[in-house]
Amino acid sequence: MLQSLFDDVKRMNKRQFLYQVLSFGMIVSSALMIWKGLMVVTESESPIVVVLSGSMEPAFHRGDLLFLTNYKDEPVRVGEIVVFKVEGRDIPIVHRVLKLHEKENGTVKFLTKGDNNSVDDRGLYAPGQLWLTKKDVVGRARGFLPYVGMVTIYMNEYPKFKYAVLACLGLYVLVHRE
């Protein structure tokens, strides 16, 4: 089966080749413009995530698609589930507000807990850190679907698994003559 692949590609003239080439770079900056649209649409650096621990069971799972908006006008609700970065972790973490702390001046911290943990995420923030402010938030959970995410775990936790997805995605883009 690869062999009749690398035989296709072969038999193209170079101008088939290079409209294959072409259709790919197309798909792939298209799919880079919506990305960057969703940002500016949710205000969001990163408008979908994927959810990759267990900590936040039973509302969300491993591996669901969690969509979010970060609209600098919302304030924080006690209850409401947000994703932060810490400094220091390239990672964003997705919890839940427990506790709101406003001070007199107007400015607001506030405290996340995985409601499948039993300890607030102190010991999850920078060191010497024990409140979040909005600065921190990534986004606000506004939806999701369950485990469509899994594929992504699936490819950082087997790198192998991905560069083969990869090699298939992009072999298909090139021989695919439509």
Partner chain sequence: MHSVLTRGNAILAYSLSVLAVLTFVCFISTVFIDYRTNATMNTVKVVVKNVADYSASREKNDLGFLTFDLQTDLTHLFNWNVKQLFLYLTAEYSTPNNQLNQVVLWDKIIQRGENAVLDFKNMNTKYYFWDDGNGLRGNQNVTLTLSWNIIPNAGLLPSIFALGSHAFRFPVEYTTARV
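Having seen the form predicted alone, could you give me the form predicted together with the partner chain?
Only a single chain is listed, so you will not see partners or other molecules.
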């Protein structure tokens, strides 16, 4: 099996091999283009996030995929699901807005809570922080797709699995001939 694969590579001439490398590069760069394009369209720095905790169960479970937008002129309102970053925490949090106070000049402060948590999020915020503001928000959840994010969770938890998948894909693209 492997032997035949390497024979394939050996039989390729230089041009064919370069062509395969180029098509591999095309795949990588188009994935990057789609991600950056989504960032422009949704105005969010991270348009797709994977739910990592059970704090929004039973709505969202670990491994569900959320699609975010972050339009500046669309006001934040109570009941919306926001994804926000807290100083000192690497992982963004996905929770629902519970209270909101908006001043005449448009400055807004709000408090969030996870559906599955019994208390609000003041304990999760940075020490001394009582409210979230617009600059903490990464995006607002607009779309939902279950289970798909499980793949990335497995990849992060088992790095060997990640490298195996990457190696297989890379080898397949390089060796495969149309």
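Numbering follows the first chain given and starts at 1. If you superpose the two forms and keep the largest set of C-alpha atoms that fall within 1.5 Å, you have the rigid core. Being a predicted model, the structure only gives us computed values, none of them experimental.
In a rigid-core overlay of the protein, His101 has its C-alpha displaced by at least 2 Å between the two forms.
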